[in-house]
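First, one chain by itself: the form predicted alone, in structure tokens.
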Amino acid sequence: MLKEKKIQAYKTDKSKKLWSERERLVPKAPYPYTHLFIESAKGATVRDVDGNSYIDFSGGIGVLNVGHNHPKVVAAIREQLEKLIHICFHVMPYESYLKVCERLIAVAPGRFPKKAILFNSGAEAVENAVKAAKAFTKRQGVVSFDLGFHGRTYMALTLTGKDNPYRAGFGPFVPEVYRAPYPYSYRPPEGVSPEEVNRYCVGALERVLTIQTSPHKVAAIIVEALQGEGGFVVPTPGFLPAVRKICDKYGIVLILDEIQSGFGRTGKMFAVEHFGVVPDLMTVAKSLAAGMPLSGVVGRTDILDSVDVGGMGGTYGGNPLSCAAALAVFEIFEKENLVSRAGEVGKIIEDRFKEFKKRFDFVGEERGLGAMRAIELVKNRDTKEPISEEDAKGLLAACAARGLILLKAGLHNNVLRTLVPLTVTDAELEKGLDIMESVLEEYKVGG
């Protein structure tokens, strides 16, 4: 395994006296990335309660693409705090709340008329779309996909394509979910080349609607537009738009979630922009409010509107700190151009990971959509055996050691990849990089 070697000499009292509480604490379930505790961040740099400081490349998990504490953020929730905290949206509503669903309406793809309804969460998102689709087409099925992700509830867990750890001992599940093959073109299915994976997966969706159900039976498909946690999976550029074209002939209502994706991540504001297509409906979340609890489901009138009233809400939905947090958000968007920086950041990145794909026979494969960018680590690139999942861990834990925050994803856990905030400067962009880079070194000649 890699060794414990530091870039500097990191203190780790406090955390690790912290790390006993939490253990005595905290049930173990909650996914541990690092046994550091976080005391203060900045932009894309954070600082641990023994005063070390670290280059985050997790961006909260993909919730902080216009950084951590942007200043405009911050003195917007100050500003509401002093107003009022929460009121409920179903008691008395306010004027911010309708002001984000309006930003997202405008931002959101589609000339149709549309709404938008806040949330908490992206699986509250997920849910309440699934509750619109039903209500509209009076029909009871939802398709989704292998190594989606779309939430911890039920129904969003049922919808995951991926069992352990998610899944694993939580059954049974919602009815009426159907699951299709994603196209995953590093990883086809047995007997499939590369070339064939469009035309394979189409095919197979298809055959779930004939032979798992019926298409009339169906409400909604649910996809990612690029896959977040299935380990930054990008289709084929054929697959949305063929997903597009079998909802349109049967009726099915097309639910894109881009909790992950969305809001610049992809160099555009919505990972669906890239493949021409126009959901139904799309669920958001994550960098919609900068850290601040905020989801939504925006999308076409008629479909939202056939959910009677009471149908959908909640006690915290849309809460005012939450709103303006999420008002300076768009603002942010525009004014420092952060869908344009995201591209300029995904092209260091870019680069960067094709150097170590040339440099490291096990890295397999790197990929991505504008900053939303990942390597897959391979034992033999002839096989593709992924690394094993303790490698991989041993991989990050040396890259925290070094200051550098980063997280795994996808089926075998082997794949590095990067939610760096999009306001992080070109210098600490790649202070990562070379980090990332003398982490993979050590591990070509120990690991």
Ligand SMILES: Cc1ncc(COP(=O)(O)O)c(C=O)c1O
Contents of the next structure:
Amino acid sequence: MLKEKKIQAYKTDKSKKLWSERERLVPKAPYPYTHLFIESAKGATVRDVDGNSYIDFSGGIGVLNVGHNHPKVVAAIREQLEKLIHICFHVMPYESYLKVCERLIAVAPGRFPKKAILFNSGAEAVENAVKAAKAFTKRQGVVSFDLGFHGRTYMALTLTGKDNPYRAGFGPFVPEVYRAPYPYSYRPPEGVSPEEVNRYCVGALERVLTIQTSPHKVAAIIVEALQGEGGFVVPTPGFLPAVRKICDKYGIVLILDEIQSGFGRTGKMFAVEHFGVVPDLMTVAKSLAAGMPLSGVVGRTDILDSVDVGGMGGTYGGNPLSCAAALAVFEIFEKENLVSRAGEVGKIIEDRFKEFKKRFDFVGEERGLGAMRAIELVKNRDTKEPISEEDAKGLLAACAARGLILLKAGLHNNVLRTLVPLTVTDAELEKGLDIMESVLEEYKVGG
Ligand SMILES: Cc1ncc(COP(=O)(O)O)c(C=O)c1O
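Would you mind generating the form predicted together with the ligand now that we have the form predicted alone?
The complete assembly is shown below, putting the previous chain first.
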């Protein structure tokens, strides 16, 4: 555990005062990564209410791939604000919604006829993708994976494969949802070698489909191409192609949840492209609209059109301000080559994380794709016993106290992950990584 006295303390008077107000006014449930109140942000740097600056490796939990307050996003929102804030797409449609759908259809994998529909949050997109799959197949079952995270509404929560803290105490959940293991090579099931993980997980999925239910009762399999909250777990290369094959064999809809891994984060527009797999439906949100609430489902026309009129939608889904922001995001991606920039950012992080692994024996594994990278921290490399959650929290607090906002993830909360804006400068990135290294160094010597 890092000792507080060694941490260079920033001035935090205003944040402390506001924190006690937060405790008075807001339930404790929203997870507190920091106790710092933010005032403003630009690019990959954020500023708190006490005037301290931080490099932001959180990107607002993967939302700011184009950076905070990108001038083009700000201008697009401002221009839209003057014209129209809300009418509801059901009442009178507007062109910007169509343009976002057109863009999503163009970037989503698959050469078949596609459509897209917009919502507010990631969870809402997940709910609707599942609804469309059920309407299309006229089946009720859904299969998801251990450690997958799909959101906090009831179907999304049911699909989420980690009980504590997301689901604990909230049951009963939605019926007809089944869960299979995800190929987490660093932590294979007891008695399974890392080399056997792929075969084991494909077999386990087949068993879930044939023993726990029947494949002909399953409407959809939903999976992340790279697990986000689960700890930046990259699946074995053969896993998603095998899942695709199983879906084809049984007429099951394959839903790829690209809510965290999408929009260039992994060095491809969508992480699934690394595996040569084409989903039937894809859920998107987070970095789609640079901080404005917007999500979507994009995919096969025949599946999405199987829902009757009135069966999907909502008051705010695809609101004009969010659509304006999303159109600016698409333009920024093209003009600033952010997909290839993710590769460069990822390489810088990967090289440093590899060094961390050499220097610090408590770094059990470094992993990721593109700029979606993480290190998993353990007490002992042989036993892989995770560091305690308290220690992980201490590391994040020490990073914050030195000017770096960093997040953790994973089953044991022992995975430090980077979701830095792809517009980060090399200097900011190195500075953030230097802070991480100094904190790990201190942890090594026992703080
Ligand atoms: C893969 C994935 N799916 C779904 C969600 C839920 O998104 P939201 O919080 O916008 O409902 C998240 C959020 O972290 C996510 O990472």
